[in-house]
Structure formats: structure tokens, C-alpha cells
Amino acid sequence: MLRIILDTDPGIDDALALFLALASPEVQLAAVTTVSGNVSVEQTTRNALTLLTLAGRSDIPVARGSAQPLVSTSIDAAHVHGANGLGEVDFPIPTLEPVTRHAVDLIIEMVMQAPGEITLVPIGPLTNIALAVRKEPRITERVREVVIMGGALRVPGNVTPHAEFNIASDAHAAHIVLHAGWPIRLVSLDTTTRAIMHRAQVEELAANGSRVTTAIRQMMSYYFEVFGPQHGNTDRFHMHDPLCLAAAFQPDLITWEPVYVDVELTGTLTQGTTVGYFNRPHTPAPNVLASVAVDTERFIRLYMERVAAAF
């Protein structure tokens, strides 16, 4: 079994991507980090304990992680997701809490304690993971491995012309990550803008009427009727996160390309950009194995099936 850290930023693709980690049972969900990316820590911490709350899972410890980008100032994706990170659902206040280490010795401590066992997911901006490894740079050497979802290497960007929204997040920390020599596989939206959920998968998914899918048709019916119609969408909805967490547990979803991956850091209308090197000589050697090509509907199909049955 797959044991997990989730680090993230809920976020309505985040939370798919929870309960798509709580549906599987070649994965165990260690902990959930949290990070301030979509909202604010404050908003994304208690989307974290209310998901869970929703979901019956108290078992799973939830830290709380950073507040601020390393040197940045803050950005967020209120606009994409609601106010409260959820679609503008209100949920009940959670019954859990976070625990009271933070999230970054949160990290280090399970990572230390159960070497080549822990995979990270980091599914939002990278903050917690680079400030891990500067305080505790031997987590590179027992992880087993990071699974992120960031960057846009062949594609345009989604938050500027160039950059994806977490490498742009928190740029300098992207930097520390990519570059601290550790195994990385690199989901971006080279591939998540190819998984697509459509709306009427939504509604089949929600039949069963439970709480969580109930719930998942709640929040994704704020991107399609408030976000989505702004720019021409009310039918698709990208699965960014989702298909991250599953190339962490059936990689096999994804053609992968060992490629070497640099992030812009100081240019003025580029920062944030990741920059593959693809079939370039004279380069370093492969830092991530890139994403460069999805079985959409396999994808599609395997989040339905498990969560329609889990929940």
C-alpha cells in the first residue's frame, strides 16, 4: 500500500483529489498538509478538516503549513473556486482539528521515521515541501518519491501567458524542489488540461445521492455556472489535481518523459514559468519525468468508479 502525504490548497479540484486518495485502496492517506494557495492556509486548513468531516474520516491528521510564498507576495484562485475555496457550498463547521505541529515537521517527522515508504503530493504552490528540505535536507535521500502537479512546459500558462498558478504561487520555492535531487514525477497542464470531466459525468457521478458526491456536484456547479461561463465553459471541468494524486498511485495513466525542468525566477512578465528542455543538447541531466501524454477516459472512468463506490 501507497502510503501519502497530501499537501495542498482546497480548492475544489483539490478536494476531488482527497476523496479520490480516501477511495483507493492501493493508497494510504498518511496526512494532509496544508498550504495557502487557492485561499488563505486559514481557509484551505478548514476546507481540509470539513472534507474529511464530510468524507468520516477523522483517523487522518491534518497540519496546518504556510502562510505566506518564501519571497513572493501571495496570489489566489478565489475567483476560479468561491470565496471559501468550496464552490460557496456551506458545510457544516468541521468537528476536527489540526494537529499542533506544523506542517513542514509535520512532513520531516514521517518521512524520517519510515524511509523509501512515503510518497509527498503536493497538488498545490510548493512552499511546505522546499521549506522541509531546507530544514531537513535528508528527507531527499528516504522519500520515495514527489508527485506534483505544477507547470506548463509545451502549453500556455493559466495564470499568466507562461506560468501555471502553483509554480507561480511560490516560484523560489518550485526552484528548491525541483532542484533538491530527490525523484520527481511533474503532472502539468501539458496533461491536465486534457482530463476532462464534463458536466453530465458530474450528474452521473452524483446519482447515488451519498454526502461526498452530493457535495462534488455542489462545488463543481459553482465552476460551471459562476467561473466557467466567463470565459466560454460551462460544460468541462480540468481534473488537474485528481489526475496528480493517481500518477502517484497508477502512473501507468501517464506517458512520462525524463526531462530537465528550470522555473523562471526573476523575469518581469515571465516569472513562474517552467522551462523544459526538451531534446536539447548540452543540457543537465533529467530532473522530473514530465507528463506529456493521458489516458483521458481510462482517467475518467477510474475516478468515477471509485468514488461512486467509496462514497
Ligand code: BDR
Contents of the next structure:
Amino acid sequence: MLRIILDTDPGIDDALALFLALASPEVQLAAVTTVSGNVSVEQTTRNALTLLTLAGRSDIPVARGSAQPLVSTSIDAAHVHGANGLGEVDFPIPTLEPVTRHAVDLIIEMVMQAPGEITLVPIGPLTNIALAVRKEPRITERVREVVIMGGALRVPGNVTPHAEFNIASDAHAAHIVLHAGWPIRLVSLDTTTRAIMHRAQVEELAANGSRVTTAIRQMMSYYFEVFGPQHGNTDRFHMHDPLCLAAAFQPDLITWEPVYVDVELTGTLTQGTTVGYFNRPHTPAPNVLASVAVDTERFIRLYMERVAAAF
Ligand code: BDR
Ligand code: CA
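Now that you have shown the form predicted on its own, what about the form predicted in complex with this ligand?
Complete assembly follows, chain above in first position.
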């Protein structure tokens, strides 16, 4: 069993990733840590608790994390995910509480106590992970792997022409994490924008009428009816975070290429851009395994089968 800490900013696709983790027998979700990103950390923490309440999983610790990026000014994605981050669905007040420890301390404690066992799966800005590396650098030797949703290597960005949201939100944190010298898989927009769930598939998934699948349909309706149409899209949902989570326990869904990736910190137009040194002479040694292709059909089938069976 793979022990995962999901570091997250729910977020509709974060919610979908969390449900996949809970639905997958290969995964033991050791903790959920929250970060400011799609919406504030108060709201992402509340959302994580709401989602675990919905799924009936009061056994999983939730630790609240960073409220601000390390250096830059916060951006958010409430226009994509709704003001509450969960498609403006009015969920009941969660019955769970976060633990008292800060996310950064929980991450350090869990990784240090179980050398080689914990996989970190950050699917939001990398603030907590960077702070954990700075506070306890030995986690880089003790972690099993870090599987990150972030970046855009050979495709356009989604917040600026070149930068992807999670990296652009805290580029300095991303720089620390990418250069920490630990094993990283980078699940970037190069593959996540190909991992598309169609509206008809959401309806099929929700046909069992369970609390969780109904919540998925409600949250995604916001995307299909409010955000998507502004971009001429009423049918395609990018499964960014669920693909990243799946890659942690089933990496053969994706084709990987070792590559050196750096983050632009000073560009006035390109801040937060991830630059991949593909097939160039005299490049530094690869620091990530980059996702370059995905078996979308197999991934979406896996998602639907797992979640429909578990909830
Ligand atoms: C990432 O940005 C967020 O809005 C999503 O939750 C995902 O983690 C995609 O760029
Ligand atoms: Ca996210």
C-alpha cells in the first residue's frame, strides 16, 4: 500500500482527486494538508473537511497549512472553481475538525517517521512543501517520491501565456521544491489538458445517486454551466489533479521523460513559467520525470470504475 499525503487547495478537481485516493485500494491516505490556492486556506481547509465528511472518512487527519505564497502576492482561481472553491454547492457544515499541528509540521513528522514510505502528492501551490524542505531538509532523503501537479513544459500556460496556476501561484516555492534533489514526477498541463472527462461521463458516474457522486455532478455543473461557457466549453473538464493522484499509484498511465526543469522567477511576462530543457546539449542533470503523454481512455475508465464502486 502506498502511503500518501495529499497537499491540496480544493478546488473542484482537487475534490475529484481526493475521492480517487479514497476509492483506490493501493492507497492509504495518511493525511490531507491544505494550502491557499484556488481559494483561501480557511476555505480550502473547510472544503477538505467537507469532502471527508461527505465520504464518511473521519479517520484521516487534516492539517491546515500556509495562507500566503512565500514571496509573491496571492492569486486565486475562484472564477474557475466558484467563490467557495467547490462550484458554489451549498454543502452542509463539516462535522470534522483539523488537527492542531500545522501542515508543514505534520508533513515533516510523517516523512521523518517512515523513511522511504511516504509519497507526497502536492496538487496546489507548493508553499507547504517548500517550507517543509527548508525546515527539515532531511525529508528529501526520506520521502519515497513527490508527485506534483504543476507546470506547462511544451504547451501554453493557463494563467499567463506560459505559466500554470500551481507554479505561478508560488513560483519561489516551486523553485525550492524542484531543486531540492529528491525524486519528482511532474504531472504538467502537457498531459492534464489531455485527461478530459466529458459531461456525459459525469452523468454516467452520478447515475448511482450516491452522496459523493451527486456532489461530483453538482460541482462539475458549475464548471460546465458557468466557467466553461465563457471559454466556449460546455463539455470538457480537465482532470488535472485526479491524473496526478493516479500517477502516484499507477505511473504507467503516463509516459515519462527525465528532464531538467527550472522555474522563471524574474521575468516580467514569464514569472512562474516552467522551462524544460528537452533534447538540448550541455544541460544540467534531469531533476524530474516529466509527463509527456497519457493514456486518457484508461485513466478515465479507471476513475469512473473506482469512484462508482466505492461511493
Ligand atoms: C491546477 O490549478 C488549479 O486550479 C487546479 O486545482 C489544479 O491543481 C491546474 O493548473
Ligand atoms: Ca489544485
